[in-house]
Amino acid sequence: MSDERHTVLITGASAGLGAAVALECAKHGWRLALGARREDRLAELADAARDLGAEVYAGPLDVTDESSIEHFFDAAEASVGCADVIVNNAGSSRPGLLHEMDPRQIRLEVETNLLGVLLVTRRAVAALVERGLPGDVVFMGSDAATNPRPGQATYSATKAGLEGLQTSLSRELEGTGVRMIKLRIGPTMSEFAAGWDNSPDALEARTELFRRFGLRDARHLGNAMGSEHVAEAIVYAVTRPRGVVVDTIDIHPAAPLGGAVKGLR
């Protein structure tokens, strides 16, 4: 593992996978720029990271708002310097059939999961290229990109879009030292689905929808990883020697495997 000291910018950092990545990076003494909409949760995370020895900037960030992104980057760079590791973690999803979805929810998922990543990555890469610095941009994707899910059409489409973005940017930035890393994450213990209807009837309806297509939902089978395992995988990828890139990380619980959808992030 490289002993290089990184400055890590994390979107959607206030809870779940974002918080786990922040705390794992803090253990290595890396500087952190933490952004999220829930400022109270963000402040608690910042204190926990500082207790681990990290230098931290924490501030409000809405990835769907260009002015919020610009303000956050400007403030973070003034506080902890230019980020050389960017973790695009902010995400949104609500299960449901597309033709029954509220258009506002569809727009929110696309703007958070794809447009927001484009805007954050644009700003981050511009800063690195302008300074001639190497770096890593991490896309927190999903196994839904390769196993699109019934009942999550918009989410699956946005995660497939991230894969195209990662490949395109890898080619655009060849020779700059800025690497693109994508994760395909299986079911993980986090707050991602905290706002879903998880009543027995709703769970049974989602399970039956999967069953109709010969699929299994590992979350309903009790198979899920800890968020820390995803965080450790990211640290591994960004600490590879320059000239080496971990392009894609498929990470999921050991079971269930096979052709089944491995679960819901």
Ligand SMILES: NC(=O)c1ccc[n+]([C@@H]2O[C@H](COP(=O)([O-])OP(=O)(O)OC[C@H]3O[C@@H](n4cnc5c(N)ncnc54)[C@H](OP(=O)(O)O)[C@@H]3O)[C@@H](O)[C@H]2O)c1
Contents of the next structure:
Amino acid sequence: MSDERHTVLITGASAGLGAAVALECAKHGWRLALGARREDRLAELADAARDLGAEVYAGPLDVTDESSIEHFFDAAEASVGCADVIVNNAGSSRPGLLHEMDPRQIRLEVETNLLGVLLVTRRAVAALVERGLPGDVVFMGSDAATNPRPGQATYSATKAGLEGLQTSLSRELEGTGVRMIKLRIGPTMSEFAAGWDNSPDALEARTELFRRFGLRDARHLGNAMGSEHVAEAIVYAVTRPRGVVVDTIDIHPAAPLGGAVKGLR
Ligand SMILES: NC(=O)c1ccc[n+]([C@@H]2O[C@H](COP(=O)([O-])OP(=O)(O)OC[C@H]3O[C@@H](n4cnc5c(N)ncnc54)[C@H](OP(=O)(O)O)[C@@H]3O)[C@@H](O)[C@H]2O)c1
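Can you switch from the form predicted on its own and show the form predicted in complex with the ligand instead?
Let us now look at the entire complex, which starts with that chain.
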């Protein structure tokens, strides 16, 4: 257990990486504010985190909706106090060529992965600056930010956008003690691709698209790392002494897929 007791707010905590970060933080005895749209899943996670000794607020949150963000922060602050670690984790993506994509899907990805992060971060940073508190804002980015993939144009654009946001905010908040930490995460076991068409034909079509760019495999489920490794990396970053900043965590599975994706550089 670390000496400092943080209050960690996680968006999209009902599954995958968000849930893994919550459980890792619970092991350290930190307070948690967990938000997502699926409240039943959040309730199960909250019970598991409480079993590990954490004090938990879990409530509904849709990061695309300003009033939902405001309500979530107000309720979380009343319950577990002001969050000093904010994990911008909520995100989604569907594979497909941009010119064939439903405009509503494009809007959803931008609103969830980029606009939502801006609105959540705005609310979280305002609370820290007003109180003169130090803190950490974590951005769950992707290796798609630096190695944009065919068939994920919108997703790649939103994750590249997070990188600009992180740098800009680091400069805006210089001297406040609020640090910005971005991750470039490679394929990780989660529910991220659960709604995708993973039929043999669809997988082969995606793989063919990747091959044209020297990539060997588009089967993200084929070689993915466990979400706990990403959670542990975040805990490492936020527990560094205040004079130290872990600016970027580039974490991915070993080859073949991780290596192949890196090969695009
Ligand atoms: N898995 C990977 O390989 C990978 C690689 C690089 C980066 N990432 C990033 O890691 C983050 C987490 O992804 P994951 O792999 O853990 O995916 P996941 O298992 O599908 O989990 C995504 C989470 O986001 C939540 N969410 C989606 N839309 C939301 C909204 N409008 N408001 C609030 N919560 C919302 C979902 O909860 P509800 O549906 O209950 O709202 C869910 O808990 C994402 O930002 C993703 O881009 C993942």
